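This document starts with one chain, in the form predicted on its own, laid out as structure tokens.
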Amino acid sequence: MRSLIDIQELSTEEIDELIATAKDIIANPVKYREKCRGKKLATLFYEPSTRTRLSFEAAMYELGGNVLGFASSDNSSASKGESVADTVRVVSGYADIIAMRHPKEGAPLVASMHSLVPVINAGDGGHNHPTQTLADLLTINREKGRFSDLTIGMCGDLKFGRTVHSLIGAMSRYDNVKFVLISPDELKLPGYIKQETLDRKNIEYTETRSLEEAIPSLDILYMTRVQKERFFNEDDYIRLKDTYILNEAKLLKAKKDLSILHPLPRVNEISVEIDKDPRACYFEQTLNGKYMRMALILKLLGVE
């Protein structure tokens, strides 16, 4: 039995194959309707979601599959003091896989020791959120054509933003990837980050507080909102939040082939105006992120 904790875990060939599969599910909707007959995913939401937790549902429905949980811990005997141990240990004994969403970073990884079926990470506070990346993998894949010779810029939330952490160890994997870190101080990219991937690896990355300056370099631009949700004084949040706002002025010197990327929901970081634009892929990668977790659920269920 396997879960899906940390990105890190898949290995280059790995996504490979979840992307090819994702491609034929696309291509072949019909062939997968019944894959999962008979199965049932466990949705164990501990914070609020909408895309990741309907995206899950909506996955196993389209297997032929059927879904249980909650999308609260209010709604959960968590509000009775319940140890997350405790419930995924019941939880198992009714589904044949969990994707679970905790604000606490490594709950998912504890819930996983104690599970008789797969966890699947859907997010853990600040530090990782494999499914999406792997959303933004398929997204960049179905976009460039390729992961390698890319110049990715990571803008706003480097500090706090899980999809940051996730997709950089991803990309890390892959030959000449560059990364441009957006962020004013207070939310640069945290150290371990930066020493044990980036500079272990000897990936090139600079660090600027300019979206201007950076946007013309860029192959990639993803964008992150400033999460309130990670803040413990509400004074820093406000005046961090408008930090970075993506408008058609500042696209003016972006490459024609730029793809911008953002995990949603969006606030404000992203001018409503660029949804029309052509290299606007939010909405697609959301909707990646769908054929991304019907894949993912196929491998660690075992279905062929």
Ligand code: NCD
Contents of the next structure:
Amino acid sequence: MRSLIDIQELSTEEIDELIATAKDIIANPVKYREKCRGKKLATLFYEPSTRTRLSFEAAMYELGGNVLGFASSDNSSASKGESVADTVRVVSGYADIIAMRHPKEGAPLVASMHSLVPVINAGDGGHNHPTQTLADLLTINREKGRFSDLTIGMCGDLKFGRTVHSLIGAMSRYDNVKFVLISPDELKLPGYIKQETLDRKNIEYTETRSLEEAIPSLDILYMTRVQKERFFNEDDYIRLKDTYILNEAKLLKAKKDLSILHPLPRVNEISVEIDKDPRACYFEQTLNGKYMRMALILKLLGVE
Ligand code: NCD
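Could you please show the structure of the form predicted together with N-carbamoyl-L-aspartate (NCD), as a counterpart to the form predicted on its own just displayed?
Now the full complex is given, and it begins with the chain already shown.
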């Protein structure tokens, strides 16, 4: 039995397989409609979510399976003080696979150690978000047709942005990938990711505060929201939240084939005028998330 807690648990071949399955699902959806008949997915969400939870649920429904779960810790026994270990032990008797989001880093890992069924990390605090990365990877693959030879700008909250952490982990395995890390000083990428991933693999990266200076060199621009819920001090959030606002003026110097990604939700960091720019990929990205979650569910359930 296998869970997915960190994107690095997937080999490059497995990522390729998931992408191939997702593309086959896109091309032949009918073939997959009964694949998970009789199976149940439990979504245990201790933190707010729109896309991740609903795309997991839509994924399971489109595979012919069923869904149960909760969308907030307030209406689960967590509010009575139950531990994640106990909850998951119980839920693994009711469901065949679990997707869990939790504000505490490491909670889905603990859950996987007590679960009788596969656990998927649907976001743990400011740490990791491997299934968002699967959505990002399918988007990059469909946009660029490759994972190598890319300059990727990561912009916004690189400190608390778990999607950034997982995507850097995944993209660091490909040849000639360079990162431009664009953030205010207070929201720089954590040192452990620089040391354990970028430095260890000898990946070229630069850090800058200026989106304008970075833009011309980029093949991919990954925008992120400042993660309000991780701040201790509201004043800091208010001061930093609108550091970057991508608009058409800032895109004037961008490459014609730039791909603009964002895990969403967007707050102010991408002006709505960009939505009609052919370089904007973030709504396609949300759909890609559903297909990759379908592929992942099939893989972890061992469905042919
Ligand atoms: C992201 C998350 O939850 O980390 N959202 C998502 O899953 N698509 C990004 C965010 O909340 O900013």
